[in-house]
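Single chain ahead, written as structure tokens, the form predicted alone.
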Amino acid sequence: MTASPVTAPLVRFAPSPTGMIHIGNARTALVNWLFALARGGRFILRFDDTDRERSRQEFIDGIATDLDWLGIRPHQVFHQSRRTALYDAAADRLRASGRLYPCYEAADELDRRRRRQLARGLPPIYDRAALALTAEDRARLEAEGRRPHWRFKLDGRSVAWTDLTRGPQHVDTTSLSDPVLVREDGSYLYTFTSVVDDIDMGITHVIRGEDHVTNTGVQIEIIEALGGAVPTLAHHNLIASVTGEALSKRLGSLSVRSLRDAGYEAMTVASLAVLVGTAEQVHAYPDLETLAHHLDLGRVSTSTAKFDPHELDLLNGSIVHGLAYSAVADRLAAMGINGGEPLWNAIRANCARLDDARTLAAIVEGAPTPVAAADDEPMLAIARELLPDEPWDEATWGAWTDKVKAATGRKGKGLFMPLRRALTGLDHGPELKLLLPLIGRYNSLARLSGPFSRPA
């Protein structure tokens, strides 16, 4: 028997462009990314922009370059506000099918049946008052100015699926309300757009987070409902801050821009968004396609994932590290540094972020002003006499100290600190063994012969 050819997968990523897109956006962005690309599918970009008096362009053209800075691309782009006439189009069925009906209960009369239920000891749920509306009670209201909702008629059914990271999942659609899927000014909410759209576009595979469960049974309903297939379905933890409070667009020092606005590379945004509350390591990738193969749905944790700044720190600077020239160059370049991947090769072990190596770099290619204390002087007018002619490579440094630790007895740090004081103005820094050769003789015989600040 011929084996049936499996299809690649096509996922989307839909955020609505209320706000800045924050590192648990991301994590949705990129495991959904990740997962088609370990398994050679697309990714589409879709963004919610229903909501008229919130979405703005500013936040669509930033979560564009949010994802490309994380070095997601998108294989098509959609936005909702332009797909109405398929919503409409979807709607029309579902109204002449019975299951979309009109409600005309206003905000605070359905809030005051709420508290009737709830005081009688029943759930708060809608009590399909509007289903017992003859046609010449509909027209009455409309006639009052009143303008419909549209509710869809849950089966009231226990829905279940599959989930490829919670496992055998189930909602009781009995004890949730019909939802509002189109407003009373006509417009559509997520739950209606959202299925409409994965159904046009073939979506196979819906990750997103565990906020979503119980949206899941409610959305299962529509899709049989316009006949259309239910998609595989992963519901990934959510990311909270370390103090336990959720990640939300108002807080602005978490989102994608300001991280990367910080200094951290994408990689280290990546790596920790992705493995953060899975039973994986959380390490610093090297590349996406890397990451990818690192990702599984099945050891994501369903407990709530914490998200530490801290620890984007410790990544970072393990990707800066190892940073190859080629990777940095332009940026170097754009940052005024022309020292080369000689210098690139001496400073980067102790750059943390990118960013560091302007400091670094001055070092060199800068003027830093020589440090000194007073009982050093001596011991530095000695150095600046024994120090060799050029060509100067990487043991120059080893040869000359040796000389002038026999020629002062200086020895450890009594003979490295003041050294390395004179010549970088600082008390620590990269090897001296890459940095004096970059210095040269020429600013290493004017730095050895001062004048001195005195250290602090």
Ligand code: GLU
Contents of the next structure:
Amino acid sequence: MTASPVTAPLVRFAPSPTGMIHIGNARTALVNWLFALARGGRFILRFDDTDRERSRQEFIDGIATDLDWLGIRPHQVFHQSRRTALYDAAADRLRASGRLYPCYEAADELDRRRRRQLARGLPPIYDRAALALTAEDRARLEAEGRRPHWRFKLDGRSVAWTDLTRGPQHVDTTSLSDPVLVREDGSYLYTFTSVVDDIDMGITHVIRGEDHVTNTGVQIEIIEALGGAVPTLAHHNLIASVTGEALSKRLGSLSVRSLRDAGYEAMTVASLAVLVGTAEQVHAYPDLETLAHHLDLGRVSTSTAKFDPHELDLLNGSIVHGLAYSAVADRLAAMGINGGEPLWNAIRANCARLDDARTLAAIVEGAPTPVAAADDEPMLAIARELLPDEPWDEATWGAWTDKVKAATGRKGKGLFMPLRRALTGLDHGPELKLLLPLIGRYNSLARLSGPFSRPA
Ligand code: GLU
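Target state, the form predicted together with this ligand; input state, the form predicted alone:
Next comes the full complex, this chain leading.
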């Protein structure tokens, strides 16, 4: 037997542009991207924009920008709103085979029926009353000005697949309403257009959130009714806040854009979005190629992933501390920080976000107010006298403070804290042996001379 050739995967991320994407949507996008990246595959970005009322160009643009910031570079981009002819043809085939049937019930009629069913203890599923309509009934309804919406007639069976994350799955479509695929205004629902596109584009793997598991049962029936091949499926768990609330697209604070604006690194957001709620330890990886090696759909948990903003801060710190100067030079320059690599190397261990560089660089490049307690002033005067001549390097701090120690009898915190406060105006901060040569002799002399403000 010859092994069948392994084809590179073709995946897609298919957001509905009805809002900005949040960290949960980013998880879906990234998992698809990394899955393809690790296997030499390709990634399609497809905007599910058939909902004319709610889809907006600003969200299309915003989502594209967010994905780009995360490092996702789609091989192709499609808009469903431009592919109507394809959907029309597929819908006609389903009509011809009797799987798509017209219905005329108004929303309030359906609602009344659902409530009656519930009151009688019956499942609130569509009763298929429209299937009994004759051609005359339809003509009469249309003469009254009614326009049909179209439902897909489910087989009503156990639809099964083997999910890359959840293992063997089945959805019993007898317990579901026949889904509406075409709205009254003739526009299509993504339940249908996704399937038509997945078949047309030859998508090999559909990877999306577990909120779509039931849809998958329905969509497999539609794929089969259209004669398409069912792709490999994976449904990852969703991300909820630590308090268990589901994330909605409108949850502003966790939108990718707001995380970017808050100064988090793209790899912090990506690492957390991908690894939270998996058997892998959440660790901030430096780039997507590395992160891709840590994504295993089989090790994604089936329970909800809990998103903790505190974790984002910790991860971000560990990423920023490891950033080489070349990776941040442009961004530092844009913040007006000019101290180059030596300054970055002095401050990076103290930056939880790159933005912190602003405050820390000001210790060197700005004019901090020296701070000193009254009884530290005499020792600062001695320290000033003992300042060595330049050139200064990392050894200067140690040599100088040894002399100050010998001359004043001060040691430990009693020696270092007054020097730190006078030189930087702060109680904490980057290592002084790195800062001192950057502050330089001229500024150090001035800062050690006061005038001082008193410690808080
Ligand atoms: N537009 C759908 C959504 O955002 C796509 C679902 C799918 O991936 O098929 O939920």
